[in-house]
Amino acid sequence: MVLAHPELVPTADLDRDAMNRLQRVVAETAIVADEGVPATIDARVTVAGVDQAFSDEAVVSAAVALRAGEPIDRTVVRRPIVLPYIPGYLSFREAPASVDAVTGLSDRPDLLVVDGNGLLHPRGAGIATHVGVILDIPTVGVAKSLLCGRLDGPEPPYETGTRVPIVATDDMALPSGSTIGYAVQTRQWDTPDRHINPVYVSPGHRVSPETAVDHVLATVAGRKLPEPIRLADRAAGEAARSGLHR
């Protein structure tokens, strides 16, 4: 799998200003519209997920590809940790390993779902956008917490299937009030005293915010997280614990 933009792969020698400049280029290159993304997730569509775990000063990244809900391919890589976690700069810590894991798959996926944000980012260039642009693959970000922006609707808890827009605020490098993602209730308990938090879905590259939500809901398989991310998370965790990665 050839990288569309190898020059945008993060490197360890960048200072904060250089990181910001690179993110601006990524945001300007990203396409926040449906372009080449499958209209629906059916039995012919390959959806891959990528996620990370950490072990012995290394990031272990796993990519798992599914078709018709069944795993068809998997790859796991290990790369040195070159940066601590810095909110808003996750891609500089994890994107190189994510890219390596995805490019290790036998076939190019039709859609990539990434554990992290896409457009829902202070500079519009979260890890899902960064990875999607580097690979030029339709990509969606799925985060477990709200990094930025404002809910344009009620606060959780929500019923299953609820989607509440998230809009940009004045302190972001995006048009204030524009929709940058959704809080999505993929699953909820039936009892009133227990609640599952929503996930925060945003387009990464070549996907609109609305289609991003549709495709996440089509891949959750009754769980909170999309199945490709859940399986990638499990594969990365198992590899980090066992040392079975290259």
Given for the second form:
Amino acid sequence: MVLAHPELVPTADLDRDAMNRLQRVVAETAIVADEGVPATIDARVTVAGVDQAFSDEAVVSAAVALRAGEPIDRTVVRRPIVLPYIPGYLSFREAPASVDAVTGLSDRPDLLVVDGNGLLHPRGAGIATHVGVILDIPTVGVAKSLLCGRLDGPEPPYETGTRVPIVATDDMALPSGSTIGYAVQTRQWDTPDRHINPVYVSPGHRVSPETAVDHVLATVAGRKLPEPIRLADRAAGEAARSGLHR
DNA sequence: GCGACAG
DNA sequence: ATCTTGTCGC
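In place of the form predicted on its own, the structure of the form predicted together with the DNA is requested.
Now the complete complex, all chains and molecules, led by this one.
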């Protein structure tokens, strides 16, 4: 698997201005529309998930590819930790390992689900966007908490299947009021006393905000997170704990 | 200066 | 992300 934009891979030697400039280029290169993404997730479509776990000295990234809901391929890579976590700059810490993990898959996935945001980012260049542009693969971002933006609709709790727009605020480098993602209730208890939080879905590359939600709902398999991400999360976590993989 | 802040 | 047991509810 080749990199469409190797020059956009994050490096650890950049200062804040250089990081912002790189994210600006990534955002400009990203296609926020359905161009290349499968219209529906059927049995002929390969969907992959990628996620990272950390040990004291390394970032472990795992990518798992599924077809018809069943895992058909997986890769795990270890890379040294080069940066601390900085809100808004997650890709500089995790994208290099993510790209290596996805590149290790036998076949290029038709869609990649990333743990983190895409367009739903201060500069429209979250890790889902960054990884998607580098590989030129359709990507969607799924985050478990809200990084920025404002909910344009009712507050939780929601019923399963509910999608509420997240719009850009005026402090972001995106058109204020534009839809940058959705709060999506992928699963919910049927009891009035306890609830499950929604996930925050946004387009990464070559996907529209609406299709990003459709595809996440098509891959959740009754759980809170899409199955590709769950499996990648589990694979990375297991590898990070047991040092049996060097 | 204060509060917010993906993983 | 990670450190960690029990506990509430289906």
